[in-house]
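In the form predicted alone, a lone chain appears below as structure tokens.
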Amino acid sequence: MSAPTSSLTKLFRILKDIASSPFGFLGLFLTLFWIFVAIFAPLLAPFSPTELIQPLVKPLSYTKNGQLLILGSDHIGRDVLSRIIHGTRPVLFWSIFATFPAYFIGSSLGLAAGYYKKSTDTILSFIANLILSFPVLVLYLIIIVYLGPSGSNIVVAITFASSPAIFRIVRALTLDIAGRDFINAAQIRGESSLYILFIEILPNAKGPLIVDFCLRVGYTAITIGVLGFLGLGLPPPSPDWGSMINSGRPFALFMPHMVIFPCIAISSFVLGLNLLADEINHINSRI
């Protein structure tokens, strides 16, 4: 069997493993399900996000002009269920493409903190536990406000604060596996560093990191709701949930629909990414 195909089986396998559990199965649900969202958002969308139909009007209200609104309107007549199918996209790519970046730089000063250790430890662990010490969405404020609310700031201010955690959680796992026998096995061959580390060491530090990564993309699909709840989100016209949240702010006693169903959004596309965590995370305790 080729090594595609045995990787392809092997992906199957798991996939049918967490399908099997209904906590798990609910994740895979819910995940997929705003994945595909996101893809084939043009064509679910009834309206334009940015199109103006008619303000506030009702979920399951028709227009003046016989148009059903299923989620309702924004109080400037955009279509709520528009919104949050197009706010799926940026939401679920910047949530993605941010954490990318976190984990390259995490991952790699992390690998060379647990094997080298000595002064290169102690250098990277005292800058990772200074980075640290700041409170998280403090970093993402005084980021945010210092280079101004964009989708390239949001990865810079969201690399900059995760990569520290990161970090922590790579060099323990490095520490661990950098005494084991194939590693020792490995320089004895006289491999380089960089094989050992990232084809020994990484591959084998593979699960948990699995883990934390869908765990930390939905971090970052609340941060980014943070940010656009708080003004300082993706910039307009984007139509990312946070900044619905807070446009919708104002009417939400006589109007609750604008607030209730983008946080309903972000809270299942969060919960599903933390029970597909969950499940892959027992599946590699059984390992």
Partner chain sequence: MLLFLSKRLGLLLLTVLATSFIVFAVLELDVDTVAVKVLGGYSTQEQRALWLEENGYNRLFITRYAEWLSNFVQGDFGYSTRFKRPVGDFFWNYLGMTAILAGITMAIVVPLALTFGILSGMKETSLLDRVLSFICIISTSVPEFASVILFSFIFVFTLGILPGTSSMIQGFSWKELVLPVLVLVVYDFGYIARITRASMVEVMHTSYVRTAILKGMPFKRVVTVHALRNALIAPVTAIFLQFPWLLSGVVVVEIAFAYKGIGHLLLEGALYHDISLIEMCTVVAVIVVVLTQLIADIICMFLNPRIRFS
Given for the second form:
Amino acid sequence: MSAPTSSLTKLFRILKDIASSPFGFLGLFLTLFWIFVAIFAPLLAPFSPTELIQPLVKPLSYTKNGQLLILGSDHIGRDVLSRIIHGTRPVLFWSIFATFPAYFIGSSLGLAAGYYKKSTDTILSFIANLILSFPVLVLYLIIIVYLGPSGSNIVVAITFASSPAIFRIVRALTLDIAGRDFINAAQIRGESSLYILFIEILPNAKGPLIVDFCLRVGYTAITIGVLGFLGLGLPPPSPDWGSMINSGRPFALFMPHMVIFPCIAISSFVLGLNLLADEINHINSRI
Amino acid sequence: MDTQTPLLEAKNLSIAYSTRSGPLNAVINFNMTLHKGDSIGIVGESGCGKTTVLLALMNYLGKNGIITSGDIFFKGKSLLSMSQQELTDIRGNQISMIYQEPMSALNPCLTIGKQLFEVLAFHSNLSPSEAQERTIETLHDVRLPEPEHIMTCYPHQISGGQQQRIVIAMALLSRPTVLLLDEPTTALDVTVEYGIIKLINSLKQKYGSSMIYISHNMGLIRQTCEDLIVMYSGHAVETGKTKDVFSKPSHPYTQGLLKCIPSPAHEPSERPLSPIKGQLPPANDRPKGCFFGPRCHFFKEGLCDNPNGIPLEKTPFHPNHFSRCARTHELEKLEQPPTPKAATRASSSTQDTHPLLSIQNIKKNYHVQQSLFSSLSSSKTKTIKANNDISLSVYKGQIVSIVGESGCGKTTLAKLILGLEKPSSGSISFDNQNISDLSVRTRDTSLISHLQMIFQNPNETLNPSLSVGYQITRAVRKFNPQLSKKDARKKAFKLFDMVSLSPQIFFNRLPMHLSGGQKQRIGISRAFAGSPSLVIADEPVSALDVSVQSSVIELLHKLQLNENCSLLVISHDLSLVRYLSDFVVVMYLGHIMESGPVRDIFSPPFNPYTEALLAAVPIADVSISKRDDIVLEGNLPSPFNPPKGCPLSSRCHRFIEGLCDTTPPPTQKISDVHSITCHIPIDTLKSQPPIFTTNPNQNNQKETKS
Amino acid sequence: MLLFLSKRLGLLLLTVLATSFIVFAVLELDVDTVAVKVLGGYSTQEQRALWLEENGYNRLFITRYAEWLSNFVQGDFGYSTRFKRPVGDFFWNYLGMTAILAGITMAIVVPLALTFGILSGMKETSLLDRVLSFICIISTSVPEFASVILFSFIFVFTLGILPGTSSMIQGFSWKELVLPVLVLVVYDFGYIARITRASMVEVMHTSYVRTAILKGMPFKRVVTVHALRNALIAPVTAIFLQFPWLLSGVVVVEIAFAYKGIGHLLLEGALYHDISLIEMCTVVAVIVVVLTQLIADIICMFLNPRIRFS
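Next, give the form predicted in complex with its partner chain, keeping in mind that what was shown is the form predicted alone.
So here's everything in the complex, that chain up top.
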């Protein structure tokens, strides 16, 4: 039994387990669907997201040149469907990768606080609570306004705002795990603190962290959408969903398709992640 | 209701749990009849189905429990066909239950008074003042001091023993006809347990309730129940009067169980343990015929593997004594399995002049800070004296046991020796090296590998996310840095063999795929990865089932002899201690009460605490009678506020007022090696009769119930 | 108990102080950018230097912070460059508007979410539970800006029964409050309901609930007396932790419906680099958050005797 096949079969078994409940299946389907769309965006999109075809075409209508625009076009004539498909890329990319630094910082400090306790914990927890007492959007606004809207600045903002929450989760898990006998066993065979933190403790916290990851990617996608909606999103021409909604809002009255479809896209993506998180949580608690 | 109708009757009851991988049969074809005044004990190891039976008797099996066949009758009426309303009327009124973990059985957000009151409010027509009166009377009956005050408390404000008395009072309030007890003392200390058992026995007489008592402890059942059902893997394998079953066990499983229990009344050489081989079959993969077959010494092909199953048959000894064994009638004539040779231990305690481990006047205080702010005003910190002037020595090849109940400071002592904590004062030397100030981080590899530990809880001793093979190899490499990867793996394989687990099967498994006993074996092998000279074993078997316990004890014994290392065993279980050790130290509230060679500890003179501990041990062996006049009253004092004078003075049955509660007791030497810390003169202590008396004639033994 | 409270209060003050310091440092540590923001990008180097000198910006940072803090405590919140008025003159009106919005929202969300959570957690995996859970998970998945669009589309464009903006130019109007409140309720209640459900499910599995059932208590009493109080401890904390979220959520709704609350001020302040306004908004937001946490702690203390009597 070699390691790679066993971990692949394990992954397969977990996916099968998730898909065996209807909600889990829906969550998995929606999530994988959007990941698939993001990966194959150029192949799936009928047009370029920036190509000006014909303004304000209604869904399922033909242009003068006889091209079918399934979801219609926007006020300057770009195909809404193509923009949504291409929009998956920045949204998924930034919402997934913006959470990584937050996990790195949040888990490292959480492990340290939960393991060393005492003053390390007091100080780190105080700082975490300090950041957490800023309303999230206030934090984003200050950071984005000061640094300017761009993908990497979104990462900075998300890292800053999410790390304390992750810190809290990891700290609580570490406090629990560090009291178990196998940690004592590692201590009395003279293992280094780094080994204990990252090999003995961290893997045992992965269950709740995976659940949190799914939820957090969803929230991050919403946040990026909100920033786009407020006009602080990724700079054009990158077609992120929030910005599409923002630019389409003045036309929403008579051309609702320009805003409704991006709304459905982001809602279904977040719904998929939430359902997935719920189901994984369910499976975790059963073991 | 005529007297012939039994109170509670289970007929051909089978219960299954529906799981994702299909239904699991938890109880198969179970029969039981409870008449008025009966007391039935159901005994068995974890997973045998006893708790399921008990919950079914209340028709409460949760969402996924299904009664697949059979029925349960309460006073002749089927419980399974009752409406929700009828069930609600019976539960807590006619049938009540006493639970395993009193802390979690009580609602943390409601006062005790409220939780007691509602029973009467829903099940009786008593007026509030009558209800109040009844409640106070019942609290008096369970011997709780100041009932009026306790009723205003929340559960977390009282001790574990008191909580259990509340749970008992709650069950008794409505004067039920049937009382169900689900391991009511498992979460409690031995001396507290003994008090509860005596209480249950006296209440049984006073209220005349019938009861069903489930436990894994045969000794407790012997003290409380007239009738006995032994369960194994969902089957009742033996039923009968408790005294008949214990004096003439007729099923090989019952016989095996009784032989697994170490006896505090015998020298280990008189009564060697013989473990049951193998382990409980999983509920979805039971063997054909007799479920005990694969573990049974008397297994006979073509007879015991009858695919139609083995019926419960009358034994030749008593008309009401049944056994589910195909060979019941010939069992007595068959050759018994060979009793393993008693471990012959050279008592090496005095061979060496220099101890391997020497602890001198160790003290350890913990300062508990109330909060950030009170730490600024340093006067408010409270001090717990976890260890108070402890001295002891362990010689090479010796097994020393530290005995005591929770809070006695035995685990703190282990931490001090291992360098996880630093002593407040005193010295610890190991192999002539002072290690008291060496924390585990500053110890070198050789010292670390010579001083290892075995942990109590098999579920916590191994990291659940790493394979057991990796964990053992890691320990091997840590203790023997010179070994190559390949050699370390080889050595790890050897360690697996040493604890009788096949490395081919187990090496790559995660801990969750191992049974409790197997996990404990892996934990033991890890401690022996670096050829240790002293291994500390913290309650090494207390979390294991009886049949597994004895094989792990055997393993420890064997390893200790083969590796010629010393063992420091920490335990609350005196039977285990007598079986395992050369030298015993008895601790209470951070103080050493008595220390001496094992033989001296188990015979007079006793320190009153040792005496009480011994008297509290439940004994299953019908050939042993026990004194029952010694009970420690009350609860363990708060560690923040220990009694002045002798630590035991608040609970001692030999308490001398004006002396014990004011002056710390002197340590009196009985011999070079045996000493007792007590105010009472040695001669008085010497005149005490022994706790246990052996009665070789088993058939007319005397019951030792209160 | 008093000790516990005073400790919390001390921590609260410390937090507010620390956050105000951070905000001040972020916004005013670099004096040159302050000058640029106040005087605009086209001001000359000399003008800026003069302005900085006149307004005492060349003093030590700590001195400036101390002065700002003492002014702040005395009610002088600085001058808004965007509104060309002292911040204190208009801020409280906006805050009041947000308070109305948040208050009405919470008054609807809390009972609704608790009912949903309790009903669904009381009988896990029942049909009712599945339906309610799905509604809640949709509620948490749809971002506010999406529900703004959706509800506007339904109630404003299609049905035409509600106004599309809530600027309240002609004075206070309940009708204009409906849509903002609706969006916030939908955005918020799912989360609290889910926490309540999780807590309820956990409590229904505890031994003490089993004790209550086997004591022969009717199911209704088991739920209302034995389970509920324990199950409320977690949601209470969650409800009050919702305030930072609600304050953020308010920004989107206020912008979308042109509602004149502090979310509006915050975005204006941020977009126009109005330093005093941002400082005011942030500090007030932090005070609100910290105060709500204190209230949550006090309520928890009354729900949970283990904290009350320790």
